[in-house]
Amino acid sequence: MMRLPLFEFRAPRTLEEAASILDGERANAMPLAGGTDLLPNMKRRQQVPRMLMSLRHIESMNCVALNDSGSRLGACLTLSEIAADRRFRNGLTALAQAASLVATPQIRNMATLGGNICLDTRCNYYDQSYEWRKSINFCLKKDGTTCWVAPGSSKCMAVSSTDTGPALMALGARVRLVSRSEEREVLLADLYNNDGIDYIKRRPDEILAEVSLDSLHGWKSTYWKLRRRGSFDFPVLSVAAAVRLRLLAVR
């Protein structure tokens, strides 16, 4: 049985309080939403923060605002909530489909939109217990010097397995990143780096608080996922598309 390492737990009630905690703790703390990715990583000793800071009690991060001018989605919305909400249709269908295809119902009940966007990169050599990884002298992503996916590569080849990311990119989504010193909005397509270790441009002191989209009135979207097993598997390939249909008058 793999056990969690000891950690301190904090549960702020406001985004400002959460940002202040991260600013004070820096690399010693990590935000916790659903925990479906972070907690297994901690059991495997891939991430060992001294403090976990829950975001689930921050009301603004659990809200949905859908109107004609656009959408604002709190980062702590669960994937089950998104998949089941009939408001996430037509223009937002791709997001609902992506959320519905993540893992199993039990995990979707806990996993959050923000957590899925920020999902750690993975590969067959990294997603193993500490003892297994030690037996191969670890890997470039954690504690080693060789990327076992491509031993001749100087870059980690672990890949992202987010489902909601491609869907939201097709929809032109932006994310709001909040720290104690500033707030900034980043196009989701610009949030990621092509590197298995330095894979995301969110700083350790920043919280991904919200996803925003422009009006999708008149749009249609869809998401398709290729996976080895027909259920609860990570994507081998993800494809999302969004189009706006316009009727032209014929004379």
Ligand SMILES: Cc1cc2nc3c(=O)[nH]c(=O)nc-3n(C[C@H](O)[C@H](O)[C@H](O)COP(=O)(O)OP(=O)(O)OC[C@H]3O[C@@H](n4cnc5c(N)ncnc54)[C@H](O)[C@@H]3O)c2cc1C
Given for the second form:
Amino acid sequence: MMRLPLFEFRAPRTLEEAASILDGERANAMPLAGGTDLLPNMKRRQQVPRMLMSLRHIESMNCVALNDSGSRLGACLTLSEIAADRRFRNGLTALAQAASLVATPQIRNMATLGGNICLDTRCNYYDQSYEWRKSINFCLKKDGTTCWVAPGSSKCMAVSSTDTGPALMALGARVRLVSRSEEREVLLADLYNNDGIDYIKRRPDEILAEVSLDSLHGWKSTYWKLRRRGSFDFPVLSVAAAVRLRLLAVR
Ligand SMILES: Cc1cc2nc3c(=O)[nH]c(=O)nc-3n(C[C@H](O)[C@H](O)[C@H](O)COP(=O)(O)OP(=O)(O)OC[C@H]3O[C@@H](n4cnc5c(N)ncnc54)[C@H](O)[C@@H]3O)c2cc1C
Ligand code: SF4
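Would you mind giving the form predicted in complex with the named molecule, to go alongside the form predicted alone above?
Below is the entire complex, every chain and molecule, led by the chain shown above.
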């Protein structure tokens, strides 16, 4: 059985408190949302933060505001909530479909939107136990010097497997990143780096607080996922599309 390493646990009630904790701890602390990605990673010693800071008690991160001028989705909404909510239709159908295709019902009940956007990159040489990774002398992404996917490469090729990411990108989503010193909004399409190690532009002291979207009135969207195992699996290929239909009067 793989055990979690020891860690300190904090559960702030406000975004300000959370930002202040991360500011003080910097690289020693990691935000914990549903834990469906981070906790298995910690058991495999891929990530060993000294402190976990739960985001689940921050009320503003659990809210949804959908109206004619646009939508604001708290980063701690669960994927089950998004998949089941009938307001996530037409323009937002791609997001609901992507959320419903992540992992299994049990995982979707815990997994959050923010966690799905920020999840670590995956690779067969990395998503293994500590002993397995040690037996190949680890790899470039963690504790080693060689990339076993492309041994001549100085760059890690691991990629994010987020399902909601492509759907939200097709919808032009932005994310609000909050730290103690500043708040900034970033287009989701600009959030990721083409690097399996430094894969996200979110700084360690920043919390992804919410996802915002412009009005999707008149839009329709869809998300399709190719996976090896039909019941549940990470995407091998993701396709998301959004279109705005306009009726033109023909004389
Ligand atoms: C068996 C299995 C199958 C899976 N299948 C899929 C799949 O098909 N598709 C898919 O996309 N994923 C899949 N996953 C991965 C994971 O379950 C989901 O991506 C999930 O949405 C992660 O969300 P979480 O809330 O549990 O994140 P967590 O595990 O809590 O966090 C993930 C990462 O994001 C960071 N983080 C979380 N929330 C925030 C925030 N608000 N601000 C800043 N940083 C944050 C954490 O520090 C951590 O680095 C699977 C996992 C398992 C175990
Ligand atoms: S460095 Fe290479 S082997 Fe290691 S996770 Fe990245 S792609 Fe995989």
